[in-house]
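Presented as structure tokens, the chain that follows is alone, the form predicted on its own.
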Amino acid sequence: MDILGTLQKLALESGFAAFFMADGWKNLVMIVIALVLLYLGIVKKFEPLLLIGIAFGCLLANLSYFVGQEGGNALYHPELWANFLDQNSEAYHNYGVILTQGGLLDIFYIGVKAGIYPSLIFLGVGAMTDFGPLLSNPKSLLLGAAAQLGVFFAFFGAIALGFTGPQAASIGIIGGADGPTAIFLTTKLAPELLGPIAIAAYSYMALIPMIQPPLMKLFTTDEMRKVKMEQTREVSKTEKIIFPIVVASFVILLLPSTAPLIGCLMLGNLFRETGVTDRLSDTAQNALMNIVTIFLATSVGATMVGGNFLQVKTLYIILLGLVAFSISTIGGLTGGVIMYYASGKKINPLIGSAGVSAVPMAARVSQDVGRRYNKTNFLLMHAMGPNVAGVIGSAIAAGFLLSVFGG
């Protein structure tokens, strides 16, 4: 036995050896990301639900993506995605061979191709969200809409950096603050670039509590954040049924292609407001998310192995993706200072900043920050309006982006 020569095949065969191979040395840095923001997320609390699955997904990929089959990856192979998205190849858009010759990260991301997760999510989100307050003052509506702007804003901006429509379009739906619907899009778009634009979509939301703030202080005045806000009207049961059944309506029948989510997001409210699917509702919000969590982030972190993530256009995406989330929560602001002189001073601009759709995260900043020039100050209810209209408001972006550029 050539014991000398074993030990080389061995050494040679392994993943540490595959680091000084090629591109390996990109794997290794992933590997240090993954680290990061494993950090981020479990020390600084960043999103973890999301992060912290995300992270490890990334590190799975980046550690086994020269263990296995030669050329590919035990857990997720790149090559049969980018074969799937390939119109000249044989697994164009076939499932079977991603099911039969995948890993299981490939056969997790199924879920995230076929817009399966993020629609379940928005299940959940339906089943947690209170529409009350938006009912009670459905002017709301309109603070949601405006804290969109970032989202084209950022298209705009992508489009000058060269990146194509798509691509474009999924970047700037970061300024939605809506980590589901940034997915949904992307996957259906560009999912390519799934990985960059997750983690922009979800440290973002993370940090709201330090990016919103600063700007909510520039574009009100003390005065303008002083205002006390009255109380909102009872909202009866009944309104509360009906809401989803003429929203999904409505907004599908306007927009076909924002039918997955708008229409898991209204049945989980729906189970949340009838009073007598309880049980559908606890679990949509509990068993039903978690479980959808977990494969989501780490499907989702699969994607961000060396080769494609580590470009220039990743850092693009991250500085874009800002913008974007800047530029809504101004969006929204503005919006609240025009409310605030057309109602006579009565509405408290810093509601606007709710608008993005990361609830109630949004709202609590907008309640927190009035809070420290009024004491007497209770903002969330009113802030719990544009942000639930903010939920609705990106979906509804994400569905035109889709129409139009969908094919």
Second form
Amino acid sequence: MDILGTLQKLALESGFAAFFMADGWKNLVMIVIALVLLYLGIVKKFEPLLLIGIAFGCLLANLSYFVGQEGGNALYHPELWANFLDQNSEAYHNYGVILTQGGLLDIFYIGVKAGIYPSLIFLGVGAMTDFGPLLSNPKSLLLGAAAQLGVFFAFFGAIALGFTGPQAASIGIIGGADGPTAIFLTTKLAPELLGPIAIAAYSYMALIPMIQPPLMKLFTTDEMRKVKMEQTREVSKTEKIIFPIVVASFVILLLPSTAPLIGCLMLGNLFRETGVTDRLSDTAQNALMNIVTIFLATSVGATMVGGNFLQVKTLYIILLGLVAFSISTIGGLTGGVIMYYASGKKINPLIGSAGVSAVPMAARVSQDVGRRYNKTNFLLMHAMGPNVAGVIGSAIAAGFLLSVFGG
Amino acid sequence: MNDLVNLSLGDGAGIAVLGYLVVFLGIVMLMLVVMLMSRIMIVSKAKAAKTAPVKAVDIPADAIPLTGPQAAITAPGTAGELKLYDTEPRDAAMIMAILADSLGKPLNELRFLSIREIKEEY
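Switch from the form predicted on its own to the form predicted in complex with the partner chain and give that structure.
Shown next: the complete complex, the earlier chain at its head.
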């Protein structure tokens, strides 16, 4: 037995040796980034349910896949997915190749690529969402539309920075402040950007309490912020049951490409409201949501391999994501100001910023800022209307972009 | 707009504006549908409310002639339709709870129009 040769082979196959091979330093940088993300998730509590999974997926991928080595033991293989998308490759759109040659995270990633996880997350979101505030004040839907301004502003900004149309569409949707929608659209249009876009989307969602208040102060006056809104009307159970059926039918007929997201969102909501499917509603909200979150987060994190992530365009995406979030907030606030005047100063424009999805954090920010200026003000339920409208608005925006660029 | 991959700035701006308009159009149409649905529900609820008292009570309590100075007051916390005649709100709450219990129905499924004390004359 050649002990020396065996030891040499083990040393060369180890990840430690791979750090010193070509581009091995990129893995090291990505490991540091993964640790920073873990810190932000665990210590700073930035969207921990997703960020910890994403960070650990990134860590696992960069500990097991090296450009200089054959990726036999890797958990995620970017080259398999590059072939999957290459029309000239035999592996083009062939999940069989992924299943036979891929690692664990490649197999998890099939659910992202096929659009299954974001849709199942929407099923859970629907089961958790009370559309009552929106039904009692349907005009709040307009704020959900106004707050999609950042999506199209960032889309244009990305075109100006040299991104392709499909890439710009995927970057723009960060402004929808809706993680699952961003992931859904990006896997369809620009899967090569999934890592940075997912990170930007979830990081900025976590930073909403810091991003939105200065803009809320800038775009509203003291008088506006003090407006106390009247109590909304009570919504009957029948309305709540009919609503998801009507919305699913209407929106899917209008934009068929929204079917997976809107269909699952409204199915989840129907489970919640019927009163005869409590078990399904409970599963969608809890067990299913948690399981899918684990698969989604780790597989999205795995796409952050050094070669894909460490590029100048990642910085552009992070920057454009911030622009998208800010402009969406401004769009919602502007809509709120218009409604403030149109309603004879009865609507507090602070609820406009909740039109970016990010349920329910954006609504909580409206409540907190509103109470800072009027201690007796309770804007939460009023802000929930635009907030859930934002989910529908960003799904429509994603459906439009998918129709244009999805081929 | 021949090339959707390598878009010019003009085409990009056009798609951005069109996209925002489509989102607004979709949302406005959805809002109108929801408003129409709400209107139908409110009207049908109002119709049901109009017909309900006839079915529920043969002789409405307020149709019984009142004796003495008995001003009707509205019970606190109701939708304003329950009238109390010579009845304390606390007693009314107890009566409604006992009745709901006796009927085996949740309180929010029962409709109380008025409660008055019947004073027997000897």
